[in-house]
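One chain comes next, on its own, written as structure tokens: the form predicted alone.
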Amino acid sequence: MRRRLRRRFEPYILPRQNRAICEDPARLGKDGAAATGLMSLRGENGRVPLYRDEAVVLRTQKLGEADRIVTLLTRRHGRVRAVAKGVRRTASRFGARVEPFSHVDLLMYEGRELDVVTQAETIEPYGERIASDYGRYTAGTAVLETAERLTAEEREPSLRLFLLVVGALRALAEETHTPSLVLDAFILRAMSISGYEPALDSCSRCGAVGPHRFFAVAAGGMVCAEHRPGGAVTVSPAATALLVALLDGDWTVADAGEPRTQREVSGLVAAYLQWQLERGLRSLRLVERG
């Protein structure tokens, strides 16, 4: 177990390419500062009220007669909800900045309720590549719900979920993989940095070493038949290999999957998504398996 966790996420994460973001304290005036790309004018209290970050724009939503309210995954504040005024005027400057799978560089003004997006920069627009077809877009849906709903607390910062969603979209979006194939290594991934990994070489009930043949959403992953509660489906030897090769970033292994074991495995992962959700994804019932 320890040996995967290791190498877990660097082959689904394409290298990241070092990228200063770039500032300008003229911009702000004479107050600007800029420091370990982090931007911020501080007021007589100590507050930051201005700040930079990158950001995957996850959701957003009418406000008014042309504003959006974005919900983002940033990188350093984690999910933050923000106001983008005038986006939705033809004149605007950052509108379509701003829309879902927009991988940015923003700045923003540091609100009571909600924050305020004062200049948004492209790093990589992934929605127009992802949106042009319909597998690849249902599959990204799926990924910005997921990060959405498994980031709980606003402003709790979770770099290894942004850089995974971050890594799922740009694989969507070259056509890295089967959509529905890294959608389900997002899900296990996610779930894994949330504390949710399902087991797949032990019981998760006895700690007893597998293989296993069954799998119960309800006890956390494989189950021996000693131990096999109620509800528990039958899995294929090769559908049990291709989840480990899922999460381990086995992408030889994910890839030589057929079909119908692809299928399989979809809907173990996202049955075990939703329960520890304790409620369903609109975006998955959309998706295409296999």
Contents of the next structure:
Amino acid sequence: MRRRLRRRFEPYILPRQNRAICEDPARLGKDGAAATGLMSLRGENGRVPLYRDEAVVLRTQKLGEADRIVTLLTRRHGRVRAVAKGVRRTASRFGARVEPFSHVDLLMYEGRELDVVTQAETIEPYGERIASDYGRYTAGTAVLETAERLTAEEREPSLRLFLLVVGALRALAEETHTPSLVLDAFILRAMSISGYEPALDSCSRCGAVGPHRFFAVAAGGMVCAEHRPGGAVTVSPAATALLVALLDGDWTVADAGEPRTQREVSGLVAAYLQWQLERGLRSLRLVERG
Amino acid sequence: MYEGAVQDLIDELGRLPGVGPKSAQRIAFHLLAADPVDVRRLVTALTEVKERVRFCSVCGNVTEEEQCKICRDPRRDVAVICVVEEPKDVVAIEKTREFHGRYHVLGGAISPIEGIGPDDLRIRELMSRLADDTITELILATDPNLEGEATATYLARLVKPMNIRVTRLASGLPVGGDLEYADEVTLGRAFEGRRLLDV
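With the form predicted alone already on screen, would you show the form predicted together with the partner chain?
Below, the chain from earlier opens the complete complex, with every other chain and molecule after it.
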């Protein structure tokens, strides 16, 4: 029994000098993740329990008296769930750093079920700016929920999605575009990198080059008049142009869209996302549309 | 596994927050060994809390009457309302003895990711209270976290056309803490809200 326990805990017991390296943030290089310190650990203990990564906080849940479980989208480790201990106390050293929307630099160690956050440094506190406006807050929450749902497996790296989330949060915080447009552009591009890109230029059934007038969520995008299935809806030419602009990131066209067109596009994007995810998004219902 | 009543008790206790299977077992055996009078007192307390306690018709705080003690108190300032998320927050603010107005308990904060929108909170009730001309100040005392901040901005925007002073609790450094350990957001807010030291 004792032997088994020892084996289980051994990786966490670091030699004194290495522990000093891990606890001192100044000695952890910006990108090298304490390369020298941890490399020597690898030799001594067989595996590396500590790791450092950049992450965006997607969601927080209360745990016990003062802890929180944070769901993170990390740059190199995909979606990770971790415990942040004691962060609900007002005297917590990093409580405000692990709030949703925060872009943070974290030092964590692998736990059996959940990892544990031991240090957090803010890279960009998007939450403050986003929560100061209700429209931005609701659109931003939908960005986070979409990102969480599109990462089906934990610990499956998805750098492009991570960069897309950071870009969307920055656009929301800097108020460069209408919040609901940022959300729709994010959803379209996030789905496209996850393998659900909607067909916009040509018919999704026969491939005939458009522009077409019908959109069918079940068929995977625009369809021509001939292959139009039962549930297809008619889309205005302006909405089709806006969809293309949002997917391509052509903001001069996207920003010039009429509010009516924007609402039409939001409806299509929401329907398409929820059909592909096979489940509704809770936050989408509450997004404030301009 | 135990038989009948003992196992039933352990199962029920195990459903309480923060009580795991081992703690549930320990509590169950403590009750088994305890004096019947003590156990009866616990049983009475449990039934009474469900039978007698309800929510104040004005502010939404827990009470045993139609209105809570604070709403009934004629010495409280009727012109100021302090908005909080939970009844627990009322107790926390009362302990400071700084506030002499009345409260409004929302029952949570706006959290789209949990599916909680403005319609799920007691915001409509708050608006009808504010329609009365006597109210001059609304203090937003929701939690200083993301959901709480968003709820505060939502309420501030809603109340703006009503000609009522809307204030938000200050954020800053915890008393008794170290400056170097404060996070950037809190320290930034503390700078923003610094005040003149008039000696």
